[in-house]
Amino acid sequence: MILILIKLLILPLLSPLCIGIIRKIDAFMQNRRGASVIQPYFDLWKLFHKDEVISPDASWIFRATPYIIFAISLMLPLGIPLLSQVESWGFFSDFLVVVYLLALMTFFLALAGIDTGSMFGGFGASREMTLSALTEAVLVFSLLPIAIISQTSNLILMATTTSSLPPITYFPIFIAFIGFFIALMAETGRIPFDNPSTHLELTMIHEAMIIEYSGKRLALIEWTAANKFLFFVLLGANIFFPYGLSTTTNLLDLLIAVGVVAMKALLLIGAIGIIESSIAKYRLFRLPDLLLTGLILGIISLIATNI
């Protein structure tokens, strides 16, 4: 129960810090000083204390969406191994459930984008649903090889199986991880799929859907995006590279696991920051080609696993 409580708290507490770290990496790669890594906490604090302006045409969907997607983002880490291989939360541990909880978040956000009748919200929602439909397949096929190897769709059991594999059989899983990494960049709106700091309406995807939000609801949406980013980082680090996870609930083993998981997460965040600072945002019509590449990598990994 203590581990479950840690899962519920660690994601919302540390996710803004991860966004601050990746912004700092982006600034370093661009020869800028950049803001402090804790700046996202101040941004959220400022938004929570601002007044809201809501369109009179907005329905309950617009008003409820920030609370719904924030609640879902808190449930996501319940099913993944965070520090140990003995954590379990039944229903939420199935990777297909996780994929469709992510799809549910996208669905409500797209509905909110078109709810007010905003032109920018409409095309942002259309673009987001197009990419989401393609990204779901990439995400499923990147996790499917590990599910087949472990003969289960439970993410915690999948991590346990992966950690016991000999290095010589790890090549298909590494190929699947590349496909997962492409899905991570798409789901979290990172370059080359989207630019989370853009203010150019014609290039917006995620930002276009939330352009009508302000105040507390905007803070919740920004916080949800940070939660989602950290969730994907931890999912990639602990499913594809589960080394260092504790096999017991012993306090010393859990403290060691904290250090190992933090190091893996920082390495993955650093890689994301370096990659998105080294390439430009792709045109919208080139994004399906990149997602198709991730899907093909997942299929190749699946074939190699069966062989």
Given for the second form:
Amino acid sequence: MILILIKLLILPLLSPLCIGIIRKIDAFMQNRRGASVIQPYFDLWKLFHKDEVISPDASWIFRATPYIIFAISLMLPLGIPLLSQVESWGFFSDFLVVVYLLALMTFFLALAGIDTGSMFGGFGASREMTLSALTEAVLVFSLLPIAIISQTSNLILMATTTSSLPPITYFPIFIAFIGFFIALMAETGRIPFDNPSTHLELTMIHEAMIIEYSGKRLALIEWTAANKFLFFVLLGANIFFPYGLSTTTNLLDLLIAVGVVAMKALLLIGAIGIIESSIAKYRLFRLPDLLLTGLILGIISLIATNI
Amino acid sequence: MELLFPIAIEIFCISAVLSFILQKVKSVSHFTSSGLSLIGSAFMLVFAGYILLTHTVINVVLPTSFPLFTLSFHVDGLAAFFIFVIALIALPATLYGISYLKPYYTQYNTGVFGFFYNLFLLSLFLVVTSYNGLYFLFVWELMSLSSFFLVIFEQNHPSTIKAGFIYFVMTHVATGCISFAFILLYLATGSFDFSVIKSHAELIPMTIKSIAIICFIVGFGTKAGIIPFHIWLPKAHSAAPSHVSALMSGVMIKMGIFMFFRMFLDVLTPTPWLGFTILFLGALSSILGVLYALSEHDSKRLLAYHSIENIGIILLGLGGGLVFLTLNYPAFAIISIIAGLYHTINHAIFKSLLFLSAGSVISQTHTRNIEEYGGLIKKMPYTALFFLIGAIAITGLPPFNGFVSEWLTFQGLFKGIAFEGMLIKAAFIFAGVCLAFTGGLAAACFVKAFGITFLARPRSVESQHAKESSFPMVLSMGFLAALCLVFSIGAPYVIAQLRVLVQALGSFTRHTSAMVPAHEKLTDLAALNFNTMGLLLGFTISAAVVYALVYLVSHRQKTVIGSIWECGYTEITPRMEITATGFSRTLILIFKGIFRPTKQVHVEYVDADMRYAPTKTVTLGISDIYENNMYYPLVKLFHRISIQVKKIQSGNINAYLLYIFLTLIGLLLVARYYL
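Could you give the coordinates for the form predicted together with the partner chain, as opposed to the form predicted alone above?
The complete assembly is shown below, putting the previous chain first.
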């Protein structure tokens, strides 16, 4: 019970912090001092207390989307292994369910982008759907090798099996992880796919789609994006590197697990920050090449599971 | 209960005749025939439900005075399942037709339409229950012809006649292939009766069986619309009235799928290559179907291409099942085949829902071009909501029914990927990649279809003045939308029922003793505790909590209606919105190897001296590689042969008498020496 509560609360409570950390890393790489790591919390608080402007053409899709996608993002972590291997949440743990819930969020967000009748929103939606159409396959095929190795599509059982494998069999999982990392960068809109802090309308993808949002709805959208980022980090850290997960529900074991998982997540966030600071954004028509590379890595990993 | 079937058949016949007799009084004839077909479909629904729940098998053989031609009816679980699907879609489609056809009274003969409509429904029910090759060909032809007359209903448009013609030719080439296959089976087994062929299935020589199976794939595949035999489908489905499109796309193309199931899983034994072929065709149809849908901006052609995509997904289930069967893994095969059947009913539901909603929009705007829609969510809120539900369902997103069957199909493919053998693994990886891309691209396509149609500002005068459709139309769409949810929440029950049905098929009953116990480690069926209800419940609670908290924090803040940001322009016109062509152009350029995109630029210099820039028209499109590379060469070849044949056609009666005489002599010689 307490574990479920932690799972429900960890995303909304810690996701702004993650965004703060990654911004700090970006600033460090650019020789700036940067804002404090808790600045995103203040930003959200500020946005919640602003009035909002809504396009006269917008329908209920535009108004409801922030609530819909935020609610879905809260449900995402229920199925993934967070601290221990003994948590089970049945149907929510299926990795296809997780992938499809993510797709549902993108679906509504893209509709909201078109809904305002703004050309930026429309083109943002077009680009976002183009990328997510390709990313979905990469995500499925980067998680699939582990599902095949562990003979289950349940994420928690997948983590349990991978943690008990001998290190020699770890090679395909690592290849799959590179594919997953590419999908992560695409889904969470990091460089080289998208620039979360861009101010030029023509280069924006995610930011163009949500350009008409303001006030509390913008706050929800930003918060959802942060939730999604943290979710991907936790998924990557606990499925591909499932070490340190507690095997019991003892308080002590769980506390150790908290420390280990936090370390893994921080390492992954650091890696993301350093990589995105050291490469340039790709041209839109070069992104499919990168995504297909991710897919091929997934397939190589699938074939390597035989050996 | 069993009597419901003949009663319903008679009702359809009476309804067809009445509609024809009363054609002078259009409203009376239309109401009577629609009412009767509603009653007939309801009877069929109850009948199918009864058979499915009691697992009875009905077999009635009525001999006729012709040898080999017997009226043989056979209703087992598979047939009952398809009767259920037909009746389930026929009910809302007919109800919808009652008000959809009203504007047509002045222009077209709805009495004749009612005649063919009832004949069409009748033939659908007869096709799935027939159990004799010749009788089957008779009702199959009845189905093709009645649907042909429904397609050319709006005969005043020249494009409709052309679409009808292509449909007519394609469907008869298909029937030719099927007839040939049945004749081959007759030569091998000595009977057209399915039960006789079934009992002799293992004795049919390999070569004859292979040729027959290829003919079946071409013949039934054409009806199902698999690529590359699909060219009639987008044309015919967009030409027909919308509720007929719903029936054709939701139900009629499934008759091809039904015969795949009947022939390959029940009557015949699969050849080793069959499963891989079906798997390959399914993967190809699913990904190419969705890609072509992306490039369409005719709302009904777009949906028609999605039918091709979904037929592909069904075939992925069937093909996987066949591969597992030939490898002797029946437990895996069951999962894949259930996935195929489940997707069949799901696709019938959401595709007819989408066609009906598209028809509702067309009846208001009088155009199928989605570039002229826009902003309809405010004018037609119910149609928009139901279209959205259909769009989420067809994209395979939770919580609607498309998700369940797509998930099952994936599970089936994953089992194949887990195999050790490299060929099997590679085939299933290919299928899995295609399915994964299909899901993502379908989402992009339906964001386009829904967004451009219903959101933002109206782009034409008709769209500005659109109103919500009449109550019967909304009711029938609502019924189908509710079914989308029912078939998602009731998934465990449906899967359990389908399992019983699949296990009764010939391929599974044939070798019960020789079965190898399969390794059911990767999510066995018992573990498929589909919990869409939990998903919905979790979502509702979490959305409610979020809404309450946000309200608590920022209920004092104002919401202002204000103009959007367009870089400082103040006069926002509908021309500034994104178009359907623009939306999908990025993806079309990414897949340009498949699409062969075309771009035509017309520059008009009418008033070039007065203006700085001349008027430019850019037409973006894609070239039809099937018609250009496959069908036109064929047509040209036939044309050339015809010119040669013309030489012996002098028009002189004496010459023809000579031909008849020579043929007779030839036949007599053949009879003398070979028989």
